[in-house]
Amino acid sequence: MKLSKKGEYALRALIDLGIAREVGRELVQVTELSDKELIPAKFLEQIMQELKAAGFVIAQRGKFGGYRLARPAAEITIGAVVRFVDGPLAPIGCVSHSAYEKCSCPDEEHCGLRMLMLDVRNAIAGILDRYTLADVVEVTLRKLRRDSLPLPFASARPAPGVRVKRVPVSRRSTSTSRRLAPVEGLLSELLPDYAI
């Protein structure tokens, strides 16, 4: 399973909407999301319309409109979003629960590759289905606060017609790109004693 750009953008936008809700912002415009995340606005608008049709977000039209989560972030699993946008999580069709496809293997029941890929599928699904949007929002806010960075969407709504360019946190850092250590993921933030 590889998360597509569309899937990545959908998750980033949903996380931002979750953050906005946590800091008291009811609605966020697509232009704000696209500026903050450096996502093409037209592509993001298409994604948001699909998320709306699927019941993940609600849109409010008009001059002061925007998007908000359709239900609490704790009720939206990351796995549900990934499956909606990118389809099954299984690396091969013969281990998929939702989109099973017979493979070319002559003995599927005793196929070592299938057994391995089933474990891969179960590991991916286990993590993505265990964590909700609320978990990711909580960890994101915790790390922003720890690093004394401003919380996105915490300031007052910009005046109508004024576009505020927000520089993503990654662009504010030093010029050398910092790679994440394996223990810096979501699991280590939610479960401090977690180790790979």
Contents of the next structure:
Number of protein chains: 2
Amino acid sequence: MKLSKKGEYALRALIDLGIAREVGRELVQVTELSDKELIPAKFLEQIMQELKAAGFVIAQRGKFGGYRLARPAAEITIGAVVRFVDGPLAPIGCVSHSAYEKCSCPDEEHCGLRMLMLDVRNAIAGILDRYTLADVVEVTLRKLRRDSLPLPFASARPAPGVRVKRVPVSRRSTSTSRRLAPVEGLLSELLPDYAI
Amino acid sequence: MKLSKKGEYALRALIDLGIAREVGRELVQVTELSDKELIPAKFLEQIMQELKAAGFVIAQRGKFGGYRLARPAAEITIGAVVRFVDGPLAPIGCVSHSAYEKCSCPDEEHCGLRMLMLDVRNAIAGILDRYTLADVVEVTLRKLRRDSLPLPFASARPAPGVRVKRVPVSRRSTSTSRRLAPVEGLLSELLPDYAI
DNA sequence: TTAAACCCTATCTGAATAGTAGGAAAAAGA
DNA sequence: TCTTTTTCCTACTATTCAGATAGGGTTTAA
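Right, the form predicted on its own is done, so what does the form predicted in complex with the DNA look like?
What follows is the entire complex, opening with the chain shown before.
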């Protein structure tokens, strides 16, 4: 039930872009991301390329260029990213919503294993499709502030002449209408506005 | 978040062995299993070998031999099987209970992604470690009976001279003390004794 | 004795994973 | 215009793993 390195790197980079925006940074360069997250730079470059093609990020070429999120972090679910990079969330094809595939078993309708795996896929999707980059950004920032640690991207490499504007951290990363039932979990404890 | 074919085949075979026992069959041969489930016979043979080495099944060699579960189906969790065949349930090493591995990120303690993935791993483990082969067997048999379909292994290939003893289906697959909080899910609806 | 089962080891193929490498094109500033 | 710094693009590679296949050896019951 693994998430690939590529998937992990993609998520980490996107979360960083979310943090950067929250801290007032417009653009972040690949090398900054790869340095911070200890990701091979050239590999991340490729990944960012794909994320751009998929519409998750927007690139600014040339000197003082970089990447930024193409949409508000609250509108990018973790599930969408994972599906794009690693394929369907479902453990087996015959319970996938996004990429159903008939399984080899003779009678899908009476397959107990399928029921079980459907529960698993629903559990996974229930989490990954509920939470967005904004949620993860919020949790991360909250933890850093709690421990009085310096925020990343805070004033690192601001493009010369660009005044760093201190954007107040948005109270609730807004938008994303909560569409599902109450959840339990570590994240929902840290994001208490969800517990309804 | 895939389950490998090998993992799927292993589970299907074990579930079949559970069904067979519930229906009064002592031993089931690899070819019966591979025929029923449309699994390449030689591949399944290998898998059964490993399941034997791991103590999930017991083999009977020679003519009219076959495999049977080494323990009551209610004492074999799905999670144990999946972990054995496919490794840890956790999407990334740094949230695995059974095989923790420090991740490359610089600060695990303040990693929002890690929190999220921990929720995912708990959700997966919460299901796969809660349900046993007995549960899946029960669901499967229930569905087959509901639709008045013939039960597999019912009287297929009984060893000559072996009187098929009609074991009454055990009321609740017994034992396995329920150790966790209430769940929701498709299986728990079909196994209502769990809904507490 | 023999047929039918499991047992064991080796081998193979294609795909996926996790990168590396090297330069072209663009943008900003001097 | 020229240089620097960035993204963009394409190709390549090494290793592992998935998913088998092959071919016999050993055991057991009739």
